[in-house]
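Let's start with one chain on its own, the form predicted on its own, as structure tokens.
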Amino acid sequence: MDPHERRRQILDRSAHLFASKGIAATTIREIADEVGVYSGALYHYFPSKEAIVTELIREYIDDLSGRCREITAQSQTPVDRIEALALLALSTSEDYRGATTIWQREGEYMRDRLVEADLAETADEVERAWRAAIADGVAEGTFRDDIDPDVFYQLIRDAVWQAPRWHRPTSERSNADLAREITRIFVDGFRPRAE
């Protein structure tokens, strides 16, 4: 098998595992009977097991982030914008199952493995542009002043970061489906009050 393939092969035979198992529960030994080699060939490609958990969160952090710079270079209203950041984290947590699963239930490991790997500032970059969409919904007096822009945030982020645990995408219900759906629940109530 070509290296190219064998390490792709290891990362996401890795990420079915440590999403199912754990991280801490997966051994080398594991991986390795998954991809078919010995545990000592693993290790011509990944010093670690660690550096496996790494290279996934790299993959799926650069993605997320590239994605998220081309929404954010669009000229979108809030509302556009906040539901553009919804399928992106929806879409995103499609393509990286693994890593998604991995994240969620493993956040405070993930976390030290993004520092780690000075991947931090870039995986913010996500954080930051939801709040920027927010921040200036406020401004421009399409959301309410009198909610706390975080808790909108934390709410808003919260159900979109939960819903691939319950959907996964149909011809029915697409990701751009539940995300326009979300987009609406939250920011109706996050809109000014007629008076």
Second form
There are 2 protein chains.
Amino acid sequence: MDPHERRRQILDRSAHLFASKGIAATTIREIADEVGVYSGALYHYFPSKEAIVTELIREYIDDLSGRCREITAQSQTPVDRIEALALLALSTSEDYRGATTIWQREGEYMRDRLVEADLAETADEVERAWRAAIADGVAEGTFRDDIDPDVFYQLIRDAVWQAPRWHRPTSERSNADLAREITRIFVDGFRPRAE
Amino acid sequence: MDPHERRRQILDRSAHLFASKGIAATTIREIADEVGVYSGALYHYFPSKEAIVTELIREYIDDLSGRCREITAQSQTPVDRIEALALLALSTSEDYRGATTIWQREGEYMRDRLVEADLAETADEVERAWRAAIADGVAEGTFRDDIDPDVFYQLIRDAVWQAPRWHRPTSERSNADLAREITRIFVDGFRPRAE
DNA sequence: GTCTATACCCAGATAGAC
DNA sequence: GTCTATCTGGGTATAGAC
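Next, give the form predicted in complex with another copy of the chain, keeping in mind that what was shown is the form predicted on its own.
Up next: the whole complex, starting with the chain shown before.
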């Protein structure tokens, strides 16, 4: 089999197993079984189990930060940027379901892998984009100044990044639909407005 | 040492280790070290590592559901109930930091432990309380009917249960303060209201 | 109730034939 | 590049002395 393809296969199967059982609970032998080779063969592609994890996270962070930069480049209104960042979270979570789940589950373990792989700085770009959108909105009066912007950020971040755990895009509700609904709730609130 | 006290010690140290490293990555020997005994001694108190986890979760779920029933008993307005349920999440997370973190990290593993321990039904009480408060609010017109109540529930649940990861109660901001702030954001939104 | 010692298993990783 | 076989370490759990 084409080496590149096999490598891809190892990454994909690993991502799936890591996501569903956790990294520690997933064995090299299980990964090999899924790929259809013997465990020794995996070591021709990656020097260790940890190296597989690092590679998965690198691909994910690279793509995520790239897409994030596109969003901040087209400087829209604060509300538009929040909706775009919410959609970014939903769609990258879908495209990198394995990596995202690992990221959620194994917080501090992943932090270490990131620092090792020199990706910590890149990983922080998304947070800065959120905080900038929020700060701009407060500055221009679009957002209230009697709400702690830090609290607002943490709440919407958790809500958005956890969302793929209960939402799968369907024909009835796409990721874009959900991003819009989330933005409506956080920006306008659940209580009816007088109009 | 008093057996009951030692048992308590084992539970507390285990909770701390499980929460910070994950269950699979925490070894019986580590727990024993923390308690200050040899690993064999632990087996006089619990038949297995899993039994420790189950016991931790049982204590937590029992207390949580008890406090939840108190809230639903005093039937307040929907907004008050949401604030009370938010505070419930924040304060039980503080009182059971270990158990809560385990609960967050090891979702599907914990589900199995719950079913085994016959606690699944109890664990669902909190969800029902949230959904009832939301449905009542929509029915009486306090909440908008053009927002999917299911989406609203999932968002506020994730936001509230993740909050202890970034918030520790201080003299400047207590859990009650944060619960109020969270409720304000979700109910009234981040955009200023005309008044 | 705790310690010492150890059985037993399964993990990650390696070596060499093909 | 893959398979077979195996090394080595560390995990849970147990047994028996004290």
